[in-house]
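In structure tokens, one chain follows: the form predicted on its own.
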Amino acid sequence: MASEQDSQTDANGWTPELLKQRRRRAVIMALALAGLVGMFFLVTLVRLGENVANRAL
């Protein structure tokens, strides 16, 4: 029965459905800060866009 679980982890441990969990979270996670850095960069371009426009006047 040792040899049965041994077959279905990897060396440190994580089965298949841990690793596929771990994987999604990862994913989701690399989403939100991607989302995070592309939030900031528009608001930084809005803002600059509109310091361009005040200075034109």
The other form holds:
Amino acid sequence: MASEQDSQTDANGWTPELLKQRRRRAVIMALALAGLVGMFFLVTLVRLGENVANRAL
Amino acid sequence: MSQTQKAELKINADQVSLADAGSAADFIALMKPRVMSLVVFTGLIGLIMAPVSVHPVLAVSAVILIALGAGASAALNMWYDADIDAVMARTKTRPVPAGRIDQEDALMFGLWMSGLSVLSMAVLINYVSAALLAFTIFFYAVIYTMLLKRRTTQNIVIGGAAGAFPPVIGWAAATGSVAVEPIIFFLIIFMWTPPHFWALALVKNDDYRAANVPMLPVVHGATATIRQILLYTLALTITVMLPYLLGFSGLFYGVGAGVASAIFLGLCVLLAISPAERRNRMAGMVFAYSIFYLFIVFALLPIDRLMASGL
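The form predicted on its own done, now the form predicted in complex with the partner chain:
Everything in the complex follows now, all chains and molecules, and the chain you saw is the first one.
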């Protein structure tokens, strides 16, 4: 049983399941960060738009 | 790479495997998504009810940040309460007590999310809503979780304030200030929290006793708890009528909230007169209805406004 598990781990001790889980977590984190960047970008556009529209000409 | 270096790496990987084992779903569970949904909903209502129009991008951003803040405080709660969560049947499968997320990772996740949500709120929305969000996280994580929960039967009464802030934050996100209306919304949730949680505590009494958490039923018994549930539900009924009585909601809200409150009170009376063997079932019904009740009361507010505006 133990040797079967060992045969599935890489040199650093990661099993395919753990690697898959880590990859999935990294993708979700990247998407969350991209979402945050997008939110900052959109809010900046909205704020900038308001101020550009209201500036003294 | 030498065999020794490989062996060292393997040991390190084994050490981090527990901490790294948490899936994305576990981290989402760490944020208590069901609690978060109610927080998001009441926060959104606070934002909608504000007397100013908010750009949709700003409104969505504010609600997302309120949700992140709520998730952060939930993660901090799970970090601190891992020991008692492990004892209770209701909570022992949570990611930290179940060993899927390391306790320290939960702490770091909660702290980073807190900082991120508050700073983003300050930069993107305004300082008042950011300060209120920071205070809410602090109140839930420190005042409720660390100071009150294990010490007093009034834990969820005082701690309930944390859950009552989201509509105030939503209003502040829209207006940059706080007014009478959001304070009433705060009071509604504040008064709603004790009957909601004590009904749950009646059902999960053995759990709380095993974990040594001094919930009201554990310390003072079922009869005293049911009496308190009745009193708080009466106070809640008066509080939910305030928007109508103070004139910022119309008859539609008044009638709807009145009917919903009458049903809530009726269920509490049934709980009070139910025999001991049926008490848990009745308490479960009160708990389930309390969630529906809060949703209905807060949903009635914008619907009433829409109807008043002739739509």
